[in-house]
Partner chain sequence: MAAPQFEVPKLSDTAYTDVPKVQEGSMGHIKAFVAGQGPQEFLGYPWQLGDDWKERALDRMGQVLKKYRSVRVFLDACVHCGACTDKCHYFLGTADPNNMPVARQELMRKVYRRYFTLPGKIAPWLVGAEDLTKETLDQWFNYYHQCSECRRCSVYCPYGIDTAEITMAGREILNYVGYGQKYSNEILGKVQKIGNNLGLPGPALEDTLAGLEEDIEMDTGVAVKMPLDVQGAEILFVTPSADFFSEPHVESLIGYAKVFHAAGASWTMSSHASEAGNFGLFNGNYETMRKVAMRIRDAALQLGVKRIIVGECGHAWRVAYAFWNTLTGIGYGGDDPFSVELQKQLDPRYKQPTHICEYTWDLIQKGVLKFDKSKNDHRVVTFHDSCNVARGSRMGDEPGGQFTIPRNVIKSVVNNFHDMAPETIGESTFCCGGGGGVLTDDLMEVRVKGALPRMNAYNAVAQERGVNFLALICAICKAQFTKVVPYYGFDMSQVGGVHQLVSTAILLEQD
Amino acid sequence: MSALTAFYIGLYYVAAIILIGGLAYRVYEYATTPAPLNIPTTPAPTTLMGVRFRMFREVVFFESLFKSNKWIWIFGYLFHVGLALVLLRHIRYFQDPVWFWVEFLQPFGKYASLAMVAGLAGLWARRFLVDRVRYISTPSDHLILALLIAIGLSGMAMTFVAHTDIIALKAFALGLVTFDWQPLPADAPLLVHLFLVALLMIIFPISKLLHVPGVFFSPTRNQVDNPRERRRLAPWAAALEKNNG
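Structure please, single chain, the form predicted together with the partner chain?
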(Lines of atoms letter the chains of each structure in order from A and count residues from 1; the text may use other names and numbers.)
(Lines give C-alpha, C1' and ligand atoms only; values in the text may rest on other atoms or scores of the structure.)
Protein backbone atom coordinates (compact mmCIF):
# COMPACT_ATOMS: atom_id res chain seq x y z
CA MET A 1 0.00 0.00 0.00
CA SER A 2 1.38 3.38 -0.96
CA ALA A 3 1.85 6.11 1.63
CA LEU A 4 -0.77 8.15 -0.19
CA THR A 5 -3.38 5.44 0.05
CA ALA A 6 -2.56 4.85 3.69
CA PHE A 7 -2.90 8.58 4.42
CA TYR A 8 -6.33 8.79 2.83
CA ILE A 9 -7.51 5.64 4.52
CA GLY A 10 -6.42 7.01 7.89
CA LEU A 11 -7.92 10.41 7.12
CA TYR A 12 -11.27 8.92 6.22
CA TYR A 13 -11.52 6.78 9.32
CA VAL A 14 -10.67 9.75 11.51
CA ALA A 15 -13.11 11.96 9.63
CA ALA A 16 -15.87 9.37 9.83
CA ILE A 17 -15.38 8.90 13.56
CA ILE A 18 -15.48 12.66 14.17
CA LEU A 19 -18.53 13.11 11.98
CA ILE A 20 -20.55 10.24 13.40
CA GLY A 21 -19.32 10.51 16.98
CA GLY A 22 -19.63 14.30 16.97
CA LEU A 23 -23.12 14.34 15.52
CA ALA A 24 -24.26 11.57 17.86
CA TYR A 25 -22.95 13.60 20.79
CA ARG A 26 -24.72 16.75 19.61
CA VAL A 27 -27.98 14.92 19.07
CA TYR A 28 -27.68 13.38 22.52
CA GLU A 29 -27.02 16.81 23.98
CA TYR A 30 -30.00 18.41 22.22
CA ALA A 31 -32.29 15.51 23.06
CA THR A 32 -31.41 15.49 26.75
CA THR A 33 -31.55 19.24 27.30
CA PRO A 34 -35.09 19.86 28.50
CA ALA A 35 -37.48 22.30 26.85
CA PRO A 36 -39.30 23.44 29.98
CA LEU A 37 -41.96 25.61 28.36
CA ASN A 38 -44.31 25.33 25.41
CA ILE A 39 -42.93 27.83 22.91
CA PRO A 40 -44.00 26.87 19.36
CA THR A 41 -44.17 29.89 17.08
CA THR A 42 -47.91 30.13 16.55
CA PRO A 43 -50.09 29.56 14.62
CA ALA A 44 -48.77 26.07 15.18
CA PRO A 45 -50.23 22.60 14.60
CA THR A 46 -52.32 21.22 17.45
CA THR A 47 -51.46 17.57 16.79
CA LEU A 48 -48.27 15.54 16.47
CA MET A 49 -49.14 14.68 12.88
CA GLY A 50 -49.48 18.36 12.18
CA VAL A 51 -46.07 19.05 13.66
CA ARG A 52 -44.51 16.33 11.51
CA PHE A 53 -46.08 17.90 8.46
CA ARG A 54 -44.80 21.35 9.48
CA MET A 55 -41.29 19.95 9.93
CA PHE A 56 -41.53 18.18 6.59
CA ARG A 57 -42.38 21.47 4.88
CA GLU A 58 -39.50 23.23 6.62
CA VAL A 59 -36.94 20.59 5.66
CA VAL A 60 -38.16 19.82 2.15
CA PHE A 61 -39.35 23.25 1.01
CA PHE A 62 -37.67 25.68 3.43
CA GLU A 63 -41.13 27.10 4.05
CA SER A 64 -40.16 29.82 6.54
CA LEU A 65 -37.28 30.97 4.39
CA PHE A 66 -39.63 31.21 1.44
CA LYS A 67 -41.86 33.57 3.43
CA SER A 68 -38.85 35.50 4.48
CA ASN A 69 -36.57 36.21 1.56
CA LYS A 70 -36.99 35.03 -2.02
CA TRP A 71 -33.36 35.53 -3.05
CA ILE A 72 -31.93 33.50 -0.18
CA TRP A 73 -34.58 30.90 -0.81
CA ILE A 74 -33.75 30.55 -4.50
CA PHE A 75 -30.00 30.30 -3.97
CA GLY A 76 -30.30 28.20 -0.84
CA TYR A 77 -32.76 25.85 -2.47
CA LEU A 78 -30.67 25.45 -5.63
CA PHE A 79 -27.68 24.62 -3.46
CA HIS A 80 -29.39 22.15 -1.14
CA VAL A 81 -31.39 20.31 -3.82
CA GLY A 82 -28.27 20.16 -5.95
CA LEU A 83 -26.31 18.85 -2.99
CA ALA A 84 -28.95 16.24 -2.20
CA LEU A 85 -28.96 14.90 -5.76
CA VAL A 86 -25.16 14.88 -5.91
CA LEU A 87 -24.95 12.96 -2.64
CA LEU A 88 -27.54 10.44 -3.82
CA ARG A 89 -25.58 9.97 -7.02
CA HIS A 90 -22.49 9.28 -4.88
CA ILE A 91 -24.11 6.27 -3.24
CA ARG A 92 -22.95 4.18 -6.17
CA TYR A 93 -19.34 4.37 -4.99
CA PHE A 94 -20.21 2.57 -1.82
CA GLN A 95 -22.33 -0.32 -3.03
CA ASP A 96 -22.20 -3.17 -5.48
CA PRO A 97 -24.64 -3.83 -7.05
CA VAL A 98 -26.09 -0.33 -7.17
CA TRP A 99 -29.77 0.28 -6.31
CA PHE A 100 -31.79 0.94 -9.45
CA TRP A 101 -32.93 4.40 -8.35
CA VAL A 102 -29.35 5.48 -7.71
CA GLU A 103 -28.65 4.32 -11.25
CA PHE A 104 -31.67 6.25 -12.46
CA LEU A 105 -30.49 9.45 -10.76
CA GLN A 106 -27.03 9.45 -12.35
CA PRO A 107 -27.67 11.87 -15.24
CA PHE A 108 -29.63 14.25 -12.96
CA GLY A 109 -26.95 14.19 -10.32
CA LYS A 110 -24.42 15.17 -12.89
CA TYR A 111 -26.17 18.42 -13.74
CA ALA A 112 -27.29 19.00 -10.18
CA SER A 113 -23.69 19.92 -9.47
CA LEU A 114 -24.24 23.03 -11.59
CA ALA A 115 -27.23 24.03 -9.49
CA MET A 116 -25.28 23.38 -6.35
CA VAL A 117 -22.35 25.57 -7.29
CA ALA A 118 -24.57 28.28 -8.76
CA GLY A 119 -26.56 28.40 -5.53
CA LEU A 120 -23.41 28.60 -3.47
CA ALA A 121 -22.09 31.40 -5.66
CA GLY A 122 -25.33 33.33 -5.19
CA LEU A 123 -25.21 32.91 -1.43
CA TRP A 124 -21.61 34.02 -1.39
CA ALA A 125 -22.35 37.08 -3.50
CA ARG A 126 -24.94 38.16 -0.94
CA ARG A 127 -22.25 38.17 1.72
CA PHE A 128 -20.50 40.93 -0.23
CA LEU A 129 -23.39 42.79 -1.81
CA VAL A 130 -26.02 43.08 0.91
CA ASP A 131 -24.76 45.35 3.69
CA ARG A 132 -26.77 43.59 6.40
CA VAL A 133 -25.42 40.18 5.47
CA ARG A 134 -21.91 41.58 5.12
CA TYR A 135 -22.16 42.91 8.66
CA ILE A 136 -22.99 39.49 10.14
CA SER A 137 -20.57 37.37 8.07
CA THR A 138 -17.58 35.88 9.86
CA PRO A 139 -14.45 34.44 8.18
CA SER A 140 -15.81 30.94 8.76
CA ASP A 141 -18.98 31.77 6.82
CA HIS A 142 -16.84 32.61 3.80
CA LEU A 143 -14.59 29.62 4.25
CA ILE A 144 -17.41 27.09 4.43
CA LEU A 145 -18.82 28.45 1.19
CA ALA A 146 -15.35 28.34 -0.37
CA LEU A 147 -14.90 24.78 0.84
CA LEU A 148 -18.20 23.60 -0.65
CA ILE A 149 -17.53 25.35 -3.94
CA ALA A 150 -14.07 23.80 -4.10
CA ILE A 151 -15.55 20.36 -3.45
CA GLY A 152 -18.10 20.98 -6.15
CA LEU A 153 -15.60 22.26 -8.70
CA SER A 154 -13.08 19.49 -8.10
CA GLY A 155 -15.87 16.96 -8.48
CA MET A 156 -17.11 18.61 -11.65
CA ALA A 157 -13.58 18.62 -13.01
CA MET A 158 -13.73 14.82 -12.85
CA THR A 159 -17.24 14.60 -14.23
CA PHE A 160 -16.91 17.03 -17.09
CA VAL A 161 -13.19 17.46 -17.79
CA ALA A 162 -10.71 14.78 -16.76
CA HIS A 163 -12.35 11.49 -15.82
CA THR A 164 -10.84 9.54 -13.02
CA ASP A 165 -10.63 5.76 -12.75
CA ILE A 166 -14.07 5.13 -11.33
CA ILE A 167 -13.61 1.36 -11.09
CA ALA A 168 -10.48 1.74 -8.98
CA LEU A 169 -12.05 4.49 -6.87
CA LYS A 170 -15.07 2.32 -6.26
CA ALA A 171 -12.83 -0.51 -5.12
CA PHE A 172 -11.09 1.93 -2.75
CA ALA A 173 -14.38 3.24 -1.36
CA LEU A 174 -15.90 -0.21 -0.93
CA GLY A 175 -12.64 -1.26 0.70
CA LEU A 176 -13.04 1.48 3.28
CA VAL A 177 -16.47 0.21 4.18
CA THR A 178 -15.57 -3.48 4.24
CA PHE A 179 -12.09 -3.02 5.80
CA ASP A 180 -10.53 -4.66 2.74
CA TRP A 181 -8.26 -1.79 1.74
CA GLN A 182 -7.49 -1.10 -1.93
CA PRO A 183 -5.16 1.46 -3.56
CA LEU A 184 -6.48 4.96 -4.30
CA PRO A 185 -6.05 6.26 -7.89
CA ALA A 186 -3.60 9.17 -7.66
CA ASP A 187 -5.39 11.79 -9.79
CA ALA A 188 -4.98 15.37 -8.65
CA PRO A 189 -8.67 16.39 -8.84
CA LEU A 190 -9.70 13.27 -6.96
CA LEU A 191 -7.11 13.80 -4.23
CA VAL A 192 -8.21 17.39 -3.80
CA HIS A 193 -11.87 16.39 -3.84
CA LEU A 194 -11.42 13.70 -1.25
CA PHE A 195 -9.22 15.81 1.02
CA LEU A 196 -11.76 18.62 1.11
CA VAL A 197 -14.63 16.24 1.70
CA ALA A 198 -12.79 14.82 4.71
CA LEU A 199 -12.32 18.37 5.98
CA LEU A 200 -16.04 19.01 5.61
CA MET A 201 -16.81 15.86 7.58
CA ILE A 202 -14.46 16.96 10.35
CA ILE A 203 -15.88 20.47 10.79
CA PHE A 204 -19.48 19.31 10.50
CA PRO A 205 -20.16 18.70 14.22
CA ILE A 206 -18.36 21.84 15.39
CA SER A 207 -19.68 24.42 12.96
CA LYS A 208 -22.89 26.01 11.82
CA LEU A 209 -23.51 22.85 9.80
CA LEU A 210 -25.19 21.84 13.04
CA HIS A 211 -28.24 23.45 11.48
CA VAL A 212 -28.90 19.99 10.08
CA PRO A 213 -29.67 18.29 13.43
CA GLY A 214 -30.67 21.68 14.88
CA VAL A 215 -33.68 22.16 12.65
CA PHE A 216 -35.27 18.99 14.00
CA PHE A 217 -34.73 20.01 17.61
CA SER A 218 -35.92 23.60 17.35
CA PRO A 219 -38.65 23.94 20.01
CA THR A 220 -40.41 26.71 18.12
CA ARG A 221 -40.97 24.31 15.25
CA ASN A 222 -41.24 20.85 16.77
CA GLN A 223 -43.66 21.47 19.62
CA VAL A 224 -47.39 20.80 19.51
CA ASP A 225 -49.58 23.76 20.38
CA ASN A 226 -51.65 22.13 23.14
CA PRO A 227 -50.59 23.71 26.44
CA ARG A 228 -54.11 24.03 27.85
CA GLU A 229 -54.76 20.33 27.35
CA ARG A 230 -51.41 18.90 28.28
CA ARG A 231 -49.14 19.79 31.17
CA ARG A 232 -45.46 19.69 30.34
CA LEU A 233 -42.91 19.71 33.12
CA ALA A 234 -39.14 19.57 32.84
CA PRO A 235 -37.43 17.48 35.52
CA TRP A 236 -35.65 20.50 37.00
CA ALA A 237 -38.92 22.41 37.05
CA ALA A 238 -40.78 19.55 38.75
CA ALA A 239 -38.20 19.74 41.52
CA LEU A 240 -39.42 23.28 42.32
CA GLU A 241 -42.82 21.89 43.22
CA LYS A 242 -41.33 19.69 45.88
CA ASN A 243 -39.50 22.57 47.48
CA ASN A 244 -42.26 25.12 47.75
CA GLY A 245 -45.57 23.50 46.85
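To test you: the structure above is the form predicted together with the partner chain. What is the structure of the form predicted alone?
We keep it simple here and write out only the one chain, dropping partners and molecules.
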Protein backbone atom coordinates (compact mmCIF):
# COMPACT_ATOMS: atom_id res chain seq x y z
CA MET A 1 0.00 0.00 0.00
CA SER A 2 1.38 3.42 -0.99
CA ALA A 3 1.72 6.28 1.47
CA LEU A 4 -0.82 8.24 -0.59
CA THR A 5 -3.44 5.51 -0.31
CA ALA A 6 -2.77 5.10 3.42
CA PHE A 7 -3.15 8.86 3.95
CA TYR A 8 -6.55 8.98 2.25
CA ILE A 9 -7.77 5.84 4.01
CA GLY A 10 -6.89 7.35 7.38
CA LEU A 11 -8.31 10.74 6.38
CA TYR A 12 -11.69 9.29 5.43
CA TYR A 13 -12.03 7.16 8.54
CA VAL A 14 -11.26 10.19 10.72
CA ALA A 15 -13.65 12.36 8.69
CA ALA A 16 -16.43 9.76 8.92
CA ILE A 17 -16.03 9.46 12.71
CA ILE A 18 -16.13 13.24 13.13
CA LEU A 19 -19.12 13.61 10.81
CA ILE A 20 -21.22 10.83 12.34
CA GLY A 21 -20.24 11.57 15.94
CA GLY A 22 -20.60 15.33 15.52
CA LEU A 23 -24.00 15.07 13.86
CA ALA A 24 -25.24 12.62 16.49
CA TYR A 25 -24.17 14.99 19.25
CA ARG A 26 -25.78 18.00 17.56
CA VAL A 27 -29.04 16.14 16.97
CA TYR A 28 -29.02 15.06 20.63
CA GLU A 29 -28.54 18.70 21.65
CA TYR A 30 -31.39 19.85 19.41
CA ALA A 31 -33.70 17.08 20.62
CA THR A 32 -33.08 17.76 24.31
CA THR A 33 -33.23 21.56 24.20
CA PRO A 34 -36.46 22.72 25.89
CA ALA A 35 -38.97 24.69 23.82
CA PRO A 36 -41.40 25.92 26.50
CA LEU A 37 -43.02 28.63 24.38
CA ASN A 38 -45.50 28.06 21.58
CA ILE A 39 -43.89 30.11 18.77
CA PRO A 40 -44.87 28.64 15.37
CA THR A 41 -44.61 31.07 12.49
CA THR A 42 -48.17 31.92 11.54
CA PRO A 43 -50.30 31.05 9.70
CA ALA A 44 -49.47 27.69 11.23
CA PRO A 45 -51.20 24.29 11.22
CA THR A 46 -53.47 23.47 14.17
CA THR A 47 -52.96 19.69 13.92
CA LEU A 48 -49.95 17.37 14.05
CA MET A 49 -50.69 16.09 10.54
CA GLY A 50 -50.73 19.68 9.32
CA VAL A 51 -47.31 20.26 10.89
CA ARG A 52 -45.92 17.20 9.13
CA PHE A 53 -47.30 18.39 5.80
CA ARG A 54 -45.84 21.84 6.42
CA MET A 55 -42.41 20.35 7.19
CA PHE A 56 -42.64 18.26 4.02
CA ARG A 57 -43.30 21.36 1.92
CA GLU A 58 -40.51 23.23 3.67
CA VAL A 59 -37.90 20.51 3.23
CA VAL A 60 -38.84 19.42 -0.29
CA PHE A 61 -39.95 22.70 -1.89
CA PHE A 62 -38.40 25.42 0.37
CA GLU A 63 -41.84 26.96 0.74
CA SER A 64 -40.94 29.85 3.06
CA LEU A 65 -37.95 30.82 0.93
CA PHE A 66 -40.11 30.78 -2.18
CA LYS A 67 -42.56 33.17 -0.54
CA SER A 68 -39.85 35.54 0.69
CA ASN A 69 -37.43 35.77 -2.25
CA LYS A 70 -37.89 34.10 -5.64
CA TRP A 71 -34.32 34.73 -6.85
CA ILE A 72 -32.69 33.17 -3.80
CA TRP A 73 -35.17 30.29 -4.07
CA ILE A 74 -34.11 29.62 -7.68
CA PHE A 75 -30.40 29.49 -6.84
CA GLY A 76 -30.96 27.57 -3.61
CA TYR A 77 -33.21 25.03 -5.27
CA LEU A 78 -30.78 24.57 -8.17
CA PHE A 79 -28.01 23.82 -5.71
CA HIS A 80 -29.94 21.48 -3.44
CA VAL A 81 -31.63 19.48 -6.20
CA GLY A 82 -28.37 19.26 -8.12
CA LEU A 83 -26.53 18.14 -4.98
CA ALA A 84 -29.16 15.50 -4.23
CA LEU A 85 -28.83 13.98 -7.71
CA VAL A 86 -25.03 14.09 -7.54
CA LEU A 87 -25.02 12.32 -4.17
CA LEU A 88 -27.45 9.66 -5.42
CA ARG A 89 -25.21 9.13 -8.45
CA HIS A 90 -22.23 8.53 -6.16
CA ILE A 91 -23.99 5.56 -4.49
CA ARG A 92 -22.69 3.40 -7.34
CA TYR A 93 -19.16 3.58 -5.90
CA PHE A 94 -20.29 1.72 -2.78
CA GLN A 95 -22.40 -1.01 -4.42
CA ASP A 96 -21.71 -4.16 -6.35
CA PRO A 97 -24.05 -4.83 -8.05
CA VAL A 98 -25.53 -1.37 -8.43
CA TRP A 99 -29.24 -0.86 -7.82
CA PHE A 100 -31.22 -0.31 -11.02
CA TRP A 101 -32.53 3.12 -9.99
CA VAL A 102 -28.97 4.29 -9.26
CA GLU A 103 -27.99 3.23 -12.79
CA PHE A 104 -31.03 5.09 -14.14
CA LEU A 105 -29.96 8.31 -12.38
CA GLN A 106 -26.38 8.29 -13.73
CA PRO A 107 -26.89 10.67 -16.71
CA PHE A 108 -29.08 12.99 -14.63
CA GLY A 109 -26.54 13.10 -11.82
CA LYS A 110 -23.76 13.77 -14.30
CA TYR A 111 -25.29 17.00 -15.57
CA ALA A 112 -26.85 17.93 -12.23
CA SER A 113 -23.36 19.00 -11.18
CA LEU A 114 -23.72 21.95 -13.58
CA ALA A 115 -26.93 23.04 -11.84
CA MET A 116 -25.30 22.56 -8.45
CA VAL A 117 -22.35 24.83 -9.26
CA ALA A 118 -24.59 27.40 -10.97
CA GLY A 119 -26.79 27.57 -7.88
CA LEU A 120 -23.77 27.98 -5.62
CA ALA A 121 -22.36 30.72 -7.85
CA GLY A 122 -25.66 32.62 -7.61
CA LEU A 123 -25.77 32.27 -3.82
CA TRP A 124 -22.16 33.44 -3.52
CA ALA A 125 -22.72 36.40 -5.86
CA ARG A 126 -25.62 37.45 -3.65
CA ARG A 127 -23.23 37.84 -0.72
CA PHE A 128 -21.24 40.38 -2.74
CA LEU A 129 -23.98 42.18 -4.66
CA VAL A 130 -26.77 42.61 -2.08
CA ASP A 131 -25.78 45.27 0.46
CA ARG A 132 -27.67 43.94 3.48
CA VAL A 133 -26.46 40.38 2.81
CA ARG A 134 -22.87 41.52 2.29
CA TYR A 135 -23.01 43.38 5.62
CA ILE A 136 -23.96 40.26 7.63
CA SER A 137 -21.75 37.81 5.70
CA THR A 138 -18.80 36.41 7.65
CA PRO A 139 -15.57 34.87 6.33
CA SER A 140 -16.94 31.41 7.15
CA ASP A 141 -19.93 32.03 4.85
CA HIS A 142 -17.61 32.75 1.93
CA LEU A 143 -15.24 29.89 2.75
CA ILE A 144 -18.04 27.31 2.88
CA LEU A 145 -19.42 28.44 -0.47
CA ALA A 146 -15.90 28.43 -1.95
CA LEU A 147 -15.35 24.90 -0.61
CA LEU A 148 -18.62 23.63 -2.08
CA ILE A 149 -17.88 25.20 -5.46
CA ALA A 150 -14.35 23.74 -5.45
CA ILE A 151 -15.79 20.29 -4.72
CA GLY A 152 -18.24 20.68 -7.59
CA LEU A 153 -15.62 21.95 -10.05
CA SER A 154 -13.08 19.25 -9.18
CA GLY A 155 -15.77 16.60 -9.61
CA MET A 156 -16.79 18.08 -12.96
CA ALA A 157 -13.14 18.09 -14.03
CA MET A 158 -13.03 14.32 -13.59
CA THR A 159 -16.27 13.91 -15.53
CA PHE A 160 -15.81 16.32 -18.42
CA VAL A 161 -12.05 17.04 -18.68
CA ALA A 162 -9.62 14.46 -17.27
CA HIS A 163 -11.32 11.12 -16.73
CA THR A 164 -10.08 9.08 -13.79
CA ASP A 165 -9.93 5.30 -13.46
CA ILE A 166 -13.49 4.66 -12.31
CA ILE A 167 -12.93 0.93 -11.73
CA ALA A 168 -9.95 1.58 -9.43
CA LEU A 169 -11.83 4.37 -7.68
CA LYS A 170 -14.80 2.09 -7.03
CA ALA A 171 -12.48 -0.60 -5.67
CA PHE A 172 -10.98 1.98 -3.31
CA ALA A 173 -14.44 3.16 -2.15
CA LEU A 174 -15.71 -0.38 -1.61
CA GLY A 175 -12.51 -1.21 0.24
CA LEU A 176 -13.17 1.61 2.70
CA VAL A 177 -16.56 0.12 3.55
CA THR A 178 -15.45 -3.52 3.71
CA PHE A 179 -11.98 -2.83 5.22
CA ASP A 180 -10.43 -4.49 2.17
CA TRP A 181 -8.21 -1.57 1.21
CA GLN A 182 -7.30 -1.05 -2.44
CA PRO A 183 -4.89 1.39 -4.17
CA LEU A 184 -6.18 4.88 -4.88
CA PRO A 185 -5.61 6.31 -8.39
CA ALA A 186 -3.09 9.17 -8.20
CA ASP A 187 -4.98 11.58 -10.48
CA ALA A 188 -4.67 15.22 -9.38
CA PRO A 189 -8.37 16.18 -9.86
CA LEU A 190 -9.44 13.07 -7.93
CA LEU A 191 -7.03 13.70 -5.06
CA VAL A 192 -8.18 17.32 -4.79
CA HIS A 193 -11.83 16.29 -4.93
CA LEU A 194 -11.47 13.61 -2.26
CA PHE A 195 -9.47 15.89 0.04
CA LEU A 196 -12.07 18.67 -0.20
CA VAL A 197 -14.94 16.26 0.45
CA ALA A 198 -13.16 14.94 3.56
CA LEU A 199 -12.61 18.54 4.71
CA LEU A 200 -16.32 19.23 4.27
CA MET A 201 -17.18 16.14 6.32
CA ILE A 202 -14.91 17.34 9.13
CA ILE A 203 -16.27 20.89 9.35
CA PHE A 204 -19.92 19.95 8.77
CA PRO A 205 -20.85 19.44 12.47
CA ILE A 206 -19.45 22.86 13.44
CA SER A 207 -20.71 24.91 10.49
CA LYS A 208 -23.91 26.60 9.36
CA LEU A 209 -24.54 23.55 7.21
CA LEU A 210 -26.18 22.10 10.33
CA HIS A 211 -29.42 23.59 9.05
CA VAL A 212 -29.80 20.20 7.31
CA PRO A 213 -30.87 18.39 10.52
CA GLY A 214 -31.66 21.61 12.38
CA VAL A 215 -34.72 22.47 10.29
CA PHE A 216 -36.56 19.50 11.79
CA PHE A 217 -36.05 20.88 15.30
CA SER A 218 -37.06 24.48 14.61
CA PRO A 219 -39.93 25.37 16.98
CA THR A 220 -41.23 27.96 14.51
CA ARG A 221 -41.84 25.10 12.06
CA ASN A 222 -42.45 21.92 14.07
CA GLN A 223 -44.98 23.21 16.61
CA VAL A 224 -48.75 22.95 16.42
CA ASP A 225 -50.54 26.28 16.70
CA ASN A 226 -52.61 25.39 19.77
CA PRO A 227 -51.73 27.90 22.54
CA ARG A 228 -55.28 27.90 23.87
CA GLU A 229 -55.64 24.13 23.96
CA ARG A 230 -52.22 23.41 25.50
CA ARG A 231 -50.28 25.60 27.88
CA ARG A 232 -46.49 25.56 27.65
CA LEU A 233 -44.70 26.68 30.79
CA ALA A 234 -41.00 27.07 31.49
CA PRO A 235 -39.87 24.91 34.43
CA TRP A 236 -39.44 27.94 36.71
CA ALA A 237 -42.91 29.22 35.79
CA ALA A 238 -44.49 25.82 36.40
CA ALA A 239 -42.80 25.59 39.81
CA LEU A 240 -43.92 29.09 40.72
CA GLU A 241 -47.51 28.33 39.68
CA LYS A 242 -47.48 25.12 41.71
CA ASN A 243 -46.20 26.90 44.82
CA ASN A 244 -48.77 29.68 44.49
CA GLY A 245 -51.57 27.25 43.88
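Quick caveat, the model's predicted, so the values are computed rather than measured. Rigid core: the largest C-alpha set superposing within 1.5 Å between the two forms. Residue numbers count along the first chain shown, from 1.
- Is_shifted residue 227 between these two forms (CA, 2 Å cut-off, rigid core): After core superposition, the C-alpha of residue 227 moves 2 Å or more between these two forms.
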